[in-house]
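Presented below, as structure tokens, is a lone chain in the form predicted alone.
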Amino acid sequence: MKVHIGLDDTDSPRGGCTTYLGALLVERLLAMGTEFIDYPNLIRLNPNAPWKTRGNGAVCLRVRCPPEALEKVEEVIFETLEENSDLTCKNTNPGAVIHVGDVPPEVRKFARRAITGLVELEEAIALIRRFGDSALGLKEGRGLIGALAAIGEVLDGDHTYELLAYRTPENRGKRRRVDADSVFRMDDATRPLTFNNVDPQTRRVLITPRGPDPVLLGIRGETPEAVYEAFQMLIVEEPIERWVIYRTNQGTDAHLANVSRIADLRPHYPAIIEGTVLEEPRTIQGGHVILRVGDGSGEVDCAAYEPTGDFRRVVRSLVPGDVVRVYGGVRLRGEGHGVTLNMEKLEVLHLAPKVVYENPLCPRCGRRMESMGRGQGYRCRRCGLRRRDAGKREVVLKREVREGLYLPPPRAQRHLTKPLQRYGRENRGFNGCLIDRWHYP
């Protein structure tokens, strides 16, 4: 029988991790004789969920076993659950979700609405009450939310791949040891069939996380064969205690779902809009640029942050006119205050004309004139001439941007966020057929 297992929200930001807990699982089940039928599938979740402890990453496990293994399997991934979750942590809600058979199409229409929106845990328990399911909800249980929607999300559209090594114990809390150099080559050789390892402005390695989470790094790729290849470029000095890859929604733009009007933001939700650049962007406190977007129902601030770099001068070329699209996540400002739309990528649809208005030039000897007041004409300071009959005229400038889509720099992406890189790259669907070396141990 095939069998999905859910995991979500063992972590906390003092450690722990899911995705350790689901490689944990992989070698803990494949000792007892299941098969699985999918690589570890990552599945990322609304990233502006409030309640969210870092990526919103939830894991599902699918395998065939035995009937008679069933229950073994579930006394095997409750115990786990609970050994390997911060139960410590205020915010820190386990679950787990065991589902035998086919998807059924409510829970695949659930997992699109935990990665697009907000969903309740009720909603969540009744689909588990309603199919039957095994599951375990720890404390509050908000992670069975989660848990279900990870097997929901079947993966059978755009998907990318990620090995994840992880560290022994006695190094969780230090500074990775992997050499950068390596990483750099790695880069070179495996690009376009990796992303995102390094930051090419900063000279920043970014496949090493730097939190005190058991992960050590993270590769991440359009196949399973070119993430495996990669990881074997590099050069690491500290011992990695087991790797697996996963099978992820990650780099696909998965959460980013299309608003018809302005007026329609919600707040928590990712959004594209389009809409008329209104007024000339704005620089706050921070270094942080306010580009203010209308399209007849509303208009809403749209936020580019210090850390996205270069893509803010895109940001403030625009003028008024422009028509753009943007894509991003929708803050709450605070009460009564509106929203913003926090920008993690924007096409240039339309570039208005950039009209400067200039004195006119002295017809005598080429100097530009000046004015003598208002409806009096102008002077040249140089020949003395006096013209009441000029006026201004008008010049269209260059633009220094140009129609197309641009994102922030690799450091400033999420996890979700479809990089350049990837147009054109789209997976599609999955054969069932597994690497030989997709894990370790």
The other form holds:
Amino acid sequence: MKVHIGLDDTDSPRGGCTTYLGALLVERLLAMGTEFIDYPNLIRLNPNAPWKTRGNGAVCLRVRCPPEALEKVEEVIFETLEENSDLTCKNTNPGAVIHVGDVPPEVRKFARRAITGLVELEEAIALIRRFGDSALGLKEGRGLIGALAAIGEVLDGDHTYELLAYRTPENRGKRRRVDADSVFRMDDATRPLTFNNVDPQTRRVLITPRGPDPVLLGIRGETPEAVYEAFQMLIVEEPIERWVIYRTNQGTDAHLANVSRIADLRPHYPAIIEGTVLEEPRTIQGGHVILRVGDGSGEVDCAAYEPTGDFRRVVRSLVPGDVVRVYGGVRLRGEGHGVTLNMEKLEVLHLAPKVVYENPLCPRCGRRMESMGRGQGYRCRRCGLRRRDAGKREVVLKREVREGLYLPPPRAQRHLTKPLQRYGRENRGFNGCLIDRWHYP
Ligand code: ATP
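Switching from the form predicted alone: structure of the form predicted together with adenosine-5'-triphosphate?
Time for the whole complex; same chain goes first.
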């Protein structure tokens, strides 16, 4: 029988990672004689959901197991969840769901909504009951949402892979010892089959996260072979406890599904809007750039934050009248202040002419004339010529920005954001075959 195991919300800012639990379970489930029918799935849910600690990731393991082993499998899953969750953290509310058989369309739909919006715990519980799933929710059990959603996202459309390697306990919390030069060499050798290994501008290594979690590194790519080969190229100067290749919706824009009217924007939802730039972009304290966009239904401030680096240059170079498509997440700005759209991507659809008005040139000596006051005409300082009928000249400036798609640099992209290099490289479906080496041990 086919068994789908969803897991979520086991970690806290102090440590842990639901993918690590997934990796532990790979070893335990294989030891029990189950067979994996897919790579473990790492499903990123709505990145704007207010309850997330970091990347809003949930995990699903899909196995075939003999019916008589099911009870034991459930026992191992629930035990591992209890042992490996940080239950002391207020915001950690672990959940595990076990579904037998094919994934029902209702659960798929639930997953889409959890990725592109917000869902309620009651809905998850109702679906779990309806399909007779086994489930364990600890504390408030909010993790049941992510666990069920991970089961429901079967990744039959675009997807990518991430090889995640984990540290031994004594090293967790310490500096990650991965040779940076080897990461750059690996990046050169494997791009575009891997992506976002490094940030080219700052030369920062991006495969190693920061923080006390057990993840040593993660390599993202288009195929399991590519991430495995890339991993072999690295010089790692600390022991690796285990690693596993995940199949994932990272880098696919899965959260950015719907174009909204500005009037329909809802806090904590990802959104795409199309509209016209209404004012000169403003740079506010902290270096953030704000773009006011309107679409006939309403107006909204779109923000490019300081960490988005040069992306802000593009935003700053827009002028009123430009037509744009903005991709991002809706943030509540505080009581009574409406919402802001945090920009993840910007498409410049149409550039308006950028016009400046200059004082006229003196028809006698060619020098720029100066105004004699409002409606009084112009005079030339050099030769003294006065012209009451002269007016300002309209000059159309060359635009520094072109129509096209713009993204923040890799260091500022979200897990789900589809990088530029992935356009035209989308993966379709999964043939059910796993490469030999997809996990260790
Ligand atoms: P990770 O560290 O693994 O990347 P995270 O720590 O950021 O993820 P979780 O610990 O998984 O996030 O916490 C997110 C919580 O919010 C979970 O309990 C999950 O069930 C819930 N959740 C996720 N997406 C939604 C959503 N769209 N609507 C409602 N609740 C959600």
